[in-house]
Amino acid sequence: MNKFLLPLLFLLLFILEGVFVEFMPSKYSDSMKLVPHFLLVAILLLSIFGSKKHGIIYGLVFGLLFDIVYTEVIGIYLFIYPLASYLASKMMRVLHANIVIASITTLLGVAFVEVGVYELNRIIHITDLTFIDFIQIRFIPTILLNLAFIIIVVYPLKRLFEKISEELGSD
């Protein structure tokens, strides 16, 4: 049962991101763009509290799936999700993995992905947004949304990933 729990959880979060965007009120779409990174938050928390190896693998799989479904360029999320997962797990080797530090690290991972995707899109001329506009319109609202999500889910996911990690045998 537990070997199907992680893929189902991540698939549910992947779908929830799309549903959240669809039901976002349109009056906010011009002044700010809220980008949910619920799946990324869960993958980063898996890397921190569970298994680094599983975090990177799920980052690869769902990064590719995210690229196929939501983006025009294949490879951006495929590259950046596992990299963020790897960096988060490396940070936890230096820092103490409590809920507060893990939440901050996860939020930094979301910020890393947002800025990384923006910069890659700017380099290949997919976006013409200036960095200041990006910060005001997309980055700050996205960070606040994902911070709220992290605060809600960090403790239940910590317990779940620690339990699953013990059962599966961590690296």
Second form
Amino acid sequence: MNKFLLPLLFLLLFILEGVFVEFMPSKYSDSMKLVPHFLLVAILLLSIFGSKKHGIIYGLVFGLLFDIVYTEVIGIYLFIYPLASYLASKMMRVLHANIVIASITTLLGVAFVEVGVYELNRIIHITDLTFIDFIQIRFIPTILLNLAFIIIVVYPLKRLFEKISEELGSD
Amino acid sequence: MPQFFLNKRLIVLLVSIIILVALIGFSLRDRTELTWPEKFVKDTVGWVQFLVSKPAHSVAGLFQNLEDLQNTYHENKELKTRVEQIVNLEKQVQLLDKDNKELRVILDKKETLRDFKPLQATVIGRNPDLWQEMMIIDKGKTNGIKKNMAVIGSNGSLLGKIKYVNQFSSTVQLLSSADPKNQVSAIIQGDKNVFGLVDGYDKEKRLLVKRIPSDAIIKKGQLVITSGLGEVFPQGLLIGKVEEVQSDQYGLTQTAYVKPGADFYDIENVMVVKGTMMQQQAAANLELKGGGQ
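Compare with the form predicted on its own: the form predicted in complex with its partner chain:
Let's see the whole complex now, leading with the same chain.
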């Protein structure tokens, strides 16, 4: 398998997030915020099916990239992406690495990041949304969107990451 | 507690929290420019974004066209009723324009705050975490873009302003962003122009124009435009229409709730504008300063 496949896949997902929000229909966009976490889903699945080390490294690199390119507040995603992938891989050590359990763990990871980023943004006054509004406007739609994304990609990504981690292991 | 310090994971966590706080503090301080590594990364990623967004735009355009086709009948009906009004308006505008030019010649006053130069740019990405409403456009320093320039949408309404400039791309902060530093000086048009500051965006998709004097009378439906008095914005860019006016809790000032003229979602092409008069004035000021020294 090509060495560049994994970074390219993550870069594509990273840019896809930015393009996805650009084309969101405007009718519902203020009362319902759909936040794509495609990159995070892939990172979490990598740390579950691939290796924990790779998950954390990709979390660090793409978290930093996300901070620099999109939010312009360096630190938040740099910190929370690796933490989420560490926690996910820790959880999977206890649980059986079944595809359903992995999907639920990934979704929990997305929820963890959403709430974590909300709390951090409240601390630094980027947002003044109340927690109830946050749950209604952002959290529920976001979770549903990312659940749909997880259901679509979990099987192909599982196959891909297992293959890649085998190859890396044999090196 | 020696055991506490031996716990490697805990130390890693603590150190990373310290780094987190330091980095956030670093990026939140009042900075006018990004550091060069950030600019480099943004430009590099911007190039890839440009490649990806081109086909994405064309696919989205196809769907947009289909949607437009569905609404054609309704729109046509509505537009027909408006055409007649527009003919009348056009006549008036021509007359006024001519008058204005003649009077300007008499007064020997060439530039106004209203003059501006537009520069077309394409949106290549948007902040997907949606906490800060920001977009990335494909024009940068090499195209003559500077910090704080006004950005307008395809229908001519104000969208926001340039926050940071890189070599080949720049960041636009939208008016709907919840940043307290994101303020725009505005005029509410009426018999007497009233000044206010656009500051904030509420849940019902309305912009808040604050700090309007309490004795000013504002009616629903009045237009809100940029004043051109602060920074480098030109005058007369449409911001929106007044929907509701409320006085603040102490009754000292009023807040107008304004329906924005621009759609803050689904933006593809924007114009970056620069007031030509402000530019010349700034140059003149610099010369004066230089001459004084």
